[in-house]
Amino acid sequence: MRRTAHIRRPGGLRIPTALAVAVMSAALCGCGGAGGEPYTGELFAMDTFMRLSAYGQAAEDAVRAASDEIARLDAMWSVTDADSEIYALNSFGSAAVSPETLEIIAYAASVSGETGGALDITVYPAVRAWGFTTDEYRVPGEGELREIAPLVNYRAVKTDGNTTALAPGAAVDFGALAKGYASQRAAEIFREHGVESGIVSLGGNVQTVGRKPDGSPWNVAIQDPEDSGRYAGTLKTQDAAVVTSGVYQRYFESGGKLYHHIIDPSTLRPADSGLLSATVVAENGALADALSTALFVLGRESAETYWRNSGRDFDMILITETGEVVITEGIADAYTHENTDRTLAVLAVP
């Protein structure tokens, strides 16, 4: 039997088995093999339920350690704990932070200036007018974006030594990276620990560490933005981040429209993009976290454009709002395309 460890939030709420994740039920079961049964550990953090699995004589060790990094990652960069850092940082414009909330502050930042700003840590005051980090949403008015514009400049973040500090009414949120950062620790305390085949999975995020026991890759499902019960395809992955943004994964209906979670810091509404989803494939998890989020908000011809010149090491999986799949080169050879009413298209590597 699959052994579990059911790690509780404070109050003593029991996290529920059935988590819904992105990766595919057979990359997870307990098939026995060379491997044995993987432990898994379950929680919930950084509003999103987690799963970590690890093959092993020290998985049980490495599962747990990697637990407690993303829970005290979690209370780190938490924007309602007034505990957090991040939650002084917006209260007082100013604070003394961690190294690695300085980390994530300078990615974010050179990923930013990559991107054209399209990722921004600041656009915070503008998730927080939507109600997206509430669950109490509403459109908010054109005087009221107006007003929370000037506060959106990721170049106004400054650091002085370990200390960070704000414009008079930002804030900021690290929603668009820290669960890529969280899953990329947790896979380098896997490695400490000798874990050589692992999954970690916290929502859209799926981090692997080498490939399953019996040698053969990891299967990441890539779900159909418009079919909540239908892949797009499946990928065949190992040591590697998958990262998905899309337009399914928080949103609400008003007049008739839809109003979906990723905001542009441009516009400061639902990137308009002409992508449900974008996916991205990396080494590095922070790195697939920040980029999946920025290439939804640029779109097709912009991505296409950033993966050919960018020199970072990243490959992705586009789908359109007309019907296309679109796959870089790089692994178009480990991609099963499920959804044959999308169009597949290949980019040639540059």
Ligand code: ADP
Second form
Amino acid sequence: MRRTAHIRRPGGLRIPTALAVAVMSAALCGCGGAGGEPYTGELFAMDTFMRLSAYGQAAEDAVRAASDEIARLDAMWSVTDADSEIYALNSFGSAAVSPETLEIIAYAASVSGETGGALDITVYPAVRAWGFTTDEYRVPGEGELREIAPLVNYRAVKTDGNTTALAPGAAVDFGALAKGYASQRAAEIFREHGVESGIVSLGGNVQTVGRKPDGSPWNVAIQDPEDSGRYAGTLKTQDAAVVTSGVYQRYFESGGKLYHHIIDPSTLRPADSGLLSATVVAENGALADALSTALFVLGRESAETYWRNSGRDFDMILITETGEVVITEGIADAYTHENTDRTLAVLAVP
Ligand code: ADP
Ligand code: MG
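Can I have the other form now, the form predicted together with ligand ADP, not the form predicted on its own?
Whole complex next, starting from this chain.
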């Protein structure tokens, strides 16, 4: 197995993936008894800590296989690892890529098309200009952003057979949906192994398989975006992904202003849509992740319009700057409103 890739840890320390996998193995605990304790694995990949737990006889094999798959996707899609497919694509402007890469590009493009480009994998040169790739944060100048603007266009990503090509100077990054794609793969691998109960948390992207071993639903906490010591609410779920994009996940301060890492492709600045966070609940993890980013950029009104008209099957929890928590009807019974300093509104299907 190829384990030469490098990944970035918080604080910019770079460690070889082989070491990350060794750390993961050491963290695996051999306790996969049916109905008893879960078998749990931890790894650092896609720039975040990940935790995978499964119950039952196949738990250990399932967790190991899913962890290997996530490490493989990470090595393929890292924007900083010189061995990755995306590094080659961004460096040379064109590269032969694997089927999963073609799939995620096509998937992202479909969500981009539906959301008026609120999700756009070609926004990467702007993400880089703000320093979110290296953690060397800075506020880029007007002129710099103006030069980047023509490069941001998901429609300019072309595929011919297994070769993908970008416009000259353009670059892509799957950061907005890679973790969701990975959690979706992990859930599929759990099911292929016969796991009926499991949960993966990829840096806040949660995806559940089945119910808890005792038959009750999983309970997923929704972070309060303005108080890290508090939950906005909790959500009972089964066989679903729960993914949040928020202002609090990665940001820096400059001149008394906070700048977060979700960039509005139409301004190339941190999205300022009136939302503090957008959580999407969907069966498919990749959809939940792609939409969490897109709806955060769109803001409350446009997110509601999309929810009503897209034909996509999902629910959402939007937390606004004005103190509201807006949830959709499909999860109204499953949601417990914890932070009562915020008002709760439920969007009903007409
Ligand atoms: P997180 O990665 O914290 O879970 P997101 O899923 O919202 O949050 O993804 C944010 C990441 O996606 C950013 O760090 C950046 O790499 C990339 N990104 C930022 N804005 C956009 C956007 N509008 N479209 C596509 N990718 C984006
Ligand atoms: Mg996302």
